[in-house]
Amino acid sequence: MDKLKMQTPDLTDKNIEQIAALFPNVITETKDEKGNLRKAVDFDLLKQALSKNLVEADDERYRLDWPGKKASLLKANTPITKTLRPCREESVNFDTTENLYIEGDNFEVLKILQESYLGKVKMIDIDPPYNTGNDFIYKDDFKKGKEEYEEELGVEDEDGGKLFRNTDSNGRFHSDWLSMMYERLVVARDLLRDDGVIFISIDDNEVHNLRKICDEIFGEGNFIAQLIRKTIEGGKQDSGSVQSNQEYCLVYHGKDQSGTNRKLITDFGHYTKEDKFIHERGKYYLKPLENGGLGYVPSLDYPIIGPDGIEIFPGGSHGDNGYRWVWGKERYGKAVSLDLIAFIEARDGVGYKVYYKIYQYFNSDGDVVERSSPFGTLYLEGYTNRQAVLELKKIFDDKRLLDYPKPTSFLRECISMGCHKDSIIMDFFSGSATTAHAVMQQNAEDGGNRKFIMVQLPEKTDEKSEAYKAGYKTIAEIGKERIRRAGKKILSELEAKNRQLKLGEEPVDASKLDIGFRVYKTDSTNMKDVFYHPSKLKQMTLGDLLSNIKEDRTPEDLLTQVILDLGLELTLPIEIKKILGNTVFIVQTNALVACFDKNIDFKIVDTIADLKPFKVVFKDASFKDDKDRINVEERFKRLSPETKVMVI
């Protein structure tokens, strides 16, 4: 009977296996600290195999180094015993949703999810700290030489470790930020599918360093674009004389795309319309030219003449009604000349609405290349910070809870570039959960079934902030409440839209829209130290020896860690049954059956065996003695021989 390891994978072993596949002759064996034989790499033989391409220790080479880089890579490869604990009371539709909101340190969460979501995430979109001098909070992993730079927050994580703010007085200001990003991106890369993409928002402070570490982690050849997003109307004074009004978004393929047609997108769901440019630009979809979330701007309130010769204004009327066109007159005129404008009759049959076309591809010398914006440029307008602030205020009763959210329109543009309709999308710097909001909105519009995974540190809000006064003690609380409110609003709007369909239009099935999410929170392992280090067992009380599981953990806590240990997804359906007085968890019909009760009766064993599960898990303490354990294995061999029986 196998015993689950109940910890994240050791990536060093995985890397050795990859080397062995290429150079089996360099693999040898050595003894670890316990005297057990383990596979190892003979670096002298590996050097011989790569003799023409070696870089010796003192040789100059092209790379980015900083204090802490080696430690960061080691940290990325080292297993941890942390786990996740479900929080039903903060979730929405826990039993049916396929979305996740995970509260905790995002590096730990990425490690915990390594096996369950290995190669399954289609798109990662993150807005990490820009390292401006006060926005970067991190765990203190350095033990020496840092006291003179520390600015303690007075906050501890669940292990009692101090959290610090990375200020520009820190002597390792850039190095700490690089280490933080490096170790997270190294682990995140493994979660991406072979055709996965990552979008990383950043500003001028670290864009040069981020580009270098992304080239190293994802491969320079997997760079797709450095998008430029206009953040404000006009500009802000920076460095005394330069007007700064933009940020960047680095886009990379997550895995090696050499030898393939490196298109960012293919024929994804909403690209369904065709016109005379089908062979040059591909299919297209339409986006409204008016927007009510960007804020009114007089210069963007001009008349457009519709097919009926009548003037059209944003929002249906001239003046400050909260609406504006997303383009100025000059850009609109160019769009008309490129045949990028479409007029669609209004739902009530009175007048027209103005839309612009988003094509799949842009033709250059007859070749199909990367998807372009309507003007073949990487400069993106219409996605300002003001739009994001107004959007968030509308959800939270006109309260400004956060200063720097991202607009959902920008995230939806990224989603349209990087995802299929049924993709998994992850954001491990979730903040106000804009990505989750954008995913639900996109699904509501095109009938997609995209799933999100949000990860956010429970960073405390400032006691003087509007968020704290409104009752939100952490950033995570804001994010979860935004998803709840946005989900209800989107569902209500979709139901209203279905009631006002025009002749020939098909309603979107509102019942299929997933506006729920399962909440999990990081915590220490469910297992006592004796589970991991039985050889170090010293004199203990009889009570301590009764169980290797911590007393405050529930059966659902244990189930979650087992699911993660077995590499199953956290959103699989879970059925809880009472069978012969025992609580039995049935995951995904028969993928896993677990019972963590004491004194397992053979009648319950037979009942579980009748389900023919792929895997079944019991507590080691469920059996009175070794004889009972052996009998359970024999019973499964007879009744359900394909079932793998395991214990914790």
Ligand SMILES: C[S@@+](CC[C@H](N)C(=O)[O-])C[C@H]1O[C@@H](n2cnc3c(N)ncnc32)[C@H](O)[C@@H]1O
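Just so we're clear, the structure is a prediction, and the values are computed from it rather than from any experiment. Take the two forms, find the largest set of C-alpha atoms that superpose within 1.5 Å, and that set is the rigid core. Numbering follows the first chain given and starts at 1. What changes on going to the form predicted in complex with this ligand:
After superposition on the rigid core, the Cα of R184 moves by less than 2 Å between these two forms. Core-superposed comparison between these two forms: the CA of E495 stays below a 2 Å shift. Core-superposed comparison between these two forms: the C-alpha position of F94 differs by less than 2 Å.
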Contents of the next structure:
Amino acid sequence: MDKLKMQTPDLTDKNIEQIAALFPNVITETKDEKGNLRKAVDFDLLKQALSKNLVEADDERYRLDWPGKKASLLKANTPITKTLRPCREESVNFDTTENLYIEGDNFEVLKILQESYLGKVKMIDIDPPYNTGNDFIYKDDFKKGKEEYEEELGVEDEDGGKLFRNTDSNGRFHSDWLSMMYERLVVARDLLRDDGVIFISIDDNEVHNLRKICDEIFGEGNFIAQLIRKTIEGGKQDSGSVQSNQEYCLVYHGKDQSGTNRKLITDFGHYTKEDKFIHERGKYYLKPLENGGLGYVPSLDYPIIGPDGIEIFPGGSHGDNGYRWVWGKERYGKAVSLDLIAFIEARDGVGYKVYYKIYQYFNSDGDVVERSSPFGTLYLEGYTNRQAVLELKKIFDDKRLLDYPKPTSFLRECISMGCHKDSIIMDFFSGSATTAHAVMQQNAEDGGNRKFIMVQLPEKTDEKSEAYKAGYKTIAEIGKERIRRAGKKILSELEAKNRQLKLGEEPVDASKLDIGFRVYKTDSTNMKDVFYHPSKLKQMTLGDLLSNIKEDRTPEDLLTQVILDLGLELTLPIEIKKILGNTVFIVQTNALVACFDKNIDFKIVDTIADLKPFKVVFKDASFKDDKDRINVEERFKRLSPETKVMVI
Ligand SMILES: C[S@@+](CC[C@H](N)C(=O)[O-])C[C@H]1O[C@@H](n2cnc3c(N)ncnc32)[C@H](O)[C@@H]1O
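Alternate state requested, the form predicted in complex with this ligand (shown: the form predicted on its own):
What follows is the entire complex, opening with the chain shown before.
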């Protein structure tokens, strides 16, 4: 019987396999510290194979280095034994949802998800700490004296963890941040699909360094764009010589797209609608004609007659309400004559909103343009920080729970550029979970089935903060509650919209909208470390075996670790059945059947074998002795020969 290894994959081994596939002759064998034979790379032979492009160790070369870079790479490749434990109480629709909320340090989570989500994520979008001189960043491996450690320690995460405030007086200010990002991006890249993309928000503090490490990790040729997001309307009133009012979002293809298959982001997103002009003008998307961010202008506050013959004003009323039309009367008239104007029934069902069409090959002056491929740099307007803060406050009864959220509108723009309607989108610095909110909203609007994976450290909120006073002790609690509230709101808005559909309008099926999420939290392995080593197990006594699993772990904890170990997705449907008094987990019909009860009777073995599962897992300690174990294997061989029988 095979034993599950219960640790994340060793990425060095994977790398060696990849080199072996390209250069089989450079693979050799060596002994590790315990005397076991391991595959290894003969670097001299590899050098020879690449000799035309050889760089000697002390030669100068073009690259970004910092103290700690090598150690980072090593860490990225080293396996860990941590696991995830499900938390049903904090989840919404645990049994049916395909969304995930994972609490823990993202570096560990990315490693834990390595096999289950390898090459499955279409889009990663992250908004990491910008290293502004006062950010908390997470130290993965604190090899420091206790005093020095405590001095640097700013706040703790839930586990009393290792967050420290990275101030610019830290001698390794940039290096520490770079190491933190580098090791995470290296591991995250593996999760991306071959056509996956990554969006990383950043500001002037580290954009230059981030771009260099992204060039290295994803490949310079995979750079798509450095989007510019205007963060503040007007300028920032500070004493600096230049008022910074922008941030960036670096966009890269995650995997090498060279060759004929190089495809840009899904049609560059926006252009999804078609009308009778499809052949001359291409597809189009709609933008609201009213704008509330640019300030009131009397000449841009004129009535437009809607399809019901009623006058429409910007912001819903005549007079200074902060809104204006984007175009003056004359320009609007021209747009009408060019068929660029569209009316859409207002969300609340009262009256209409005015939109204008932006076509792929046709502009609002009536000129033919070429817009089918993305611009190198997009200047994204209408996505300010203020909007984001207001949006979050609206969800939390006007309380300001987080200072630095992103606006959902910006995230939705990225989502429409970066993925298909059924893609998996991951955000591993998720904060208030804006990405999850944007995914649900986007699905509600176009009937999509995008799924999200949020990862967030249970970083404690400041005791003086509004969040703490409102009862949110960690940022993860804010994130989860936002998804609960936003999900309910989006669903009820969708149901209301469906009740008031106009002739010809297609409803989006509200019953298909997934506003749930499964919560998982990182924890140490379920196995007692001292006992769990496959080779040692053989020599152990029955008493030892009985206790190889930690006492506080539930069967569902064990199942989760097994699912991860086997590389199955965490959101697969799980059926819990009582069979002959035993609890049996049936994962996705017959992908995996597991039973962790104490005494495994042969009757239950036969019933499980009848299900013809691909894989079946028991607890080693459930068998009385080796004879029983062999018997079980024999029964499966007879009744369901295809089944792989394993134990933990
Ligand atoms: C800039 S905020 C993201 C804000 C988010 N985009 C929003 O709209 O709310 C960065 C987040 O990353 C989290 N974070 C920092 N280090 C982390 C780590 N190692 N693992 C997981 N989350 C981390 C912080 O707690 C913070 O909430």
